[in-house]
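The form predicted on its own is given below as one chain in C-alpha cells.
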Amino acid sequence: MDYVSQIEEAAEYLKSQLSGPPKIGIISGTGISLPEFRLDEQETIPFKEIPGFLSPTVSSHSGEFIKGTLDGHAIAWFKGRHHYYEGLSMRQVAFPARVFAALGGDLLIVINAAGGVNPDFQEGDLALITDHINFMQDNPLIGENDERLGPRFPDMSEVYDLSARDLLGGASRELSIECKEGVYLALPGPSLETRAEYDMIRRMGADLVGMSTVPEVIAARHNGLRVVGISIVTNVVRPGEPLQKTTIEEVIETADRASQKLGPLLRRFVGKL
C-alpha cells in the first residue's frame, strides 16, 4: 500500500468514529497532559487501533487519539507523537499531520517541550513559535512528490499562521498568562545538547531547541494546513553559566507543571476561532 493510501485508510477509520470533520487538530508531546483541556463528549482511541499508526516507544507519550468538541468546534487531539530518533522515517513521523489534513482539518496546533537558549526565558515559560530551523538533516518531503498531498516546492515564508498567533497572544493577555515568542530549532536527537551545541544554536538565531515538531509542520504546510506552535520551556542555558545536567524526568516534570496553564490558554484560544 502506498503512502497516500495508508493516510486515506487511517482517515476513513477515524471518520467512522467521528460525528463530523474536525477543523482543529492538536499534536502534543513530552509530559504535556493538559489537565484543564477536557473536551466535551471526549472519547479516546489508542493509536494501535488506527490503521498505519504506531505506538510511541517513548514512555512519556501516551499514544492516544482523543476526539471531542469545545465551544462547538470538533477537535482531533493526537496525544503523543512519533520521533525521528525512534528509528522511523520522516514520512512516518509526519503521518498524524497528514491524517488530520485528510480528515478535512484546517488548523493544526503543535505543542512540544523544548530547551531554551534565550537568556530572557525561564523554566516553565510558554513560548509561541514564530519560525523554525530544520537542523534534522532530513525532510518529510524528500522523495517522489505526490500532488494529491501538495506541491513539489511548498512555500514556507509564513510557516506559523500569523492570525492564529495573534489570537493566541490575545488569549494569553486576557488570562494574564505570559506567552513569549521565539524561533525553534529541531535536532534529530536523542542525545541532549552539548555546551558547544547550545552556543551554536543561539548563534544561529534560535531561542528554542528540541527533537520534534518540524517534520509535522512541514508536512502540514505541504498539505495546506494552517499551523500554530507552542513550546513549553523545560530548561534554560545562558551564556557564561555552567551547563547543568538535565534528565528526561526533570523535563517531563517541568512540562507537566507548565501544561497546567496551557490548558486554560488553549480553551480561550479555541473559543476565539
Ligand code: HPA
Second form
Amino acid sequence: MDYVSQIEEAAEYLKSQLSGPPKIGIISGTGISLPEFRLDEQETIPFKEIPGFLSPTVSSHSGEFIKGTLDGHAIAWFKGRHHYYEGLSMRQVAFPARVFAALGGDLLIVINAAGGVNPDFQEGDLALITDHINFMQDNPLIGENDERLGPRFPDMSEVYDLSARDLLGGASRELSIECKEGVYLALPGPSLETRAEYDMIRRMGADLVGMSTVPEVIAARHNGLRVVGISIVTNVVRPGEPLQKTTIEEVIETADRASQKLGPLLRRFVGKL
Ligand code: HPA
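Could you drop in the structure for the form predicted together with the ligand? We only have the form predicted on its own so far.
To see the whole picture, the full complex is given below, headed by that same chain.
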C-alpha cells in the first residue's frame, strides 16, 4: 500500500471513532504525561488498534490516541511519539502528523523534552520553539513528491505560527507561567551530545537540542498545517561549566515535573483559539 493510502486508511478508521474533525492536534513524547490536561469526553485508542500505526518502542511512550474536547474544540492527541533513532524512516516518524492533516486538522501542537544550550535557561523551563535547524541529515519529503500531500518545495519562512505563538505568550503572561523562547536543533540521536557537540550547537544558533519534532513539523508544514512547538528543558549545558551526566530517567523525571505547568498553559492557550 502506498504512503498516502496508508495515511487515508488510518484517518478513515479514526474518523469512524470521532464525532467530528479535530481542528487541534497534539503530538507529545518522552515523559510528558500532562496530568492536568484531561480532555472532556476523553477516550483512548491504543496506537496498535489504528491501521498503519506503529507502537513506539521507547518504554516511556505509552503510544495511544486520545480524543476529546476542550472549550468546544475537538482535539486529537497522539501521546507517544515515534523517533528516527528507532530505525524508522522520516516518513514513518511523520505519519501521525500526516494522519492529523488527513482528519481535517488545522493546528498541530508538538511537545518535546530537550536539552538547553542557552545559558539563560533552567532545568524544568518551558520554551516556545521559534524556529528549527534540521540537523538530522534526512528529511521526510525526500523521494517522489505526492502533490496530494503538499508541494515539492514547501516554504519554511514561518514554520512556527506567529499568531498562535502570540496567543501562547498571552496565556503564559496571564497565568504567570514563564515560557522562554528559542531555536530547536534536531539531531538523530540516540546518543546524547558530547561537550564539543553542545558547544557547536550553541554556536550554530540554537537554544534547544533534541532528537525529535522536526520530521513531524516539516511534514505538517508540507500539508499546510499551522504548527506550535513547545520544549520542556530537561537539562542545561552552559559554556565553561562541566558537562553533567544525562540519564533518560532524569530526563523523564524533569519532563514529568515540568509538564505540570504545561497542562494549565495549554488549557488557557486552547481557550484562546
Ligand atoms: N540532547 C538531546 N536530546 C535531549 C536532551 C539533550 O541534551 N535532553 C532531552 N532530550
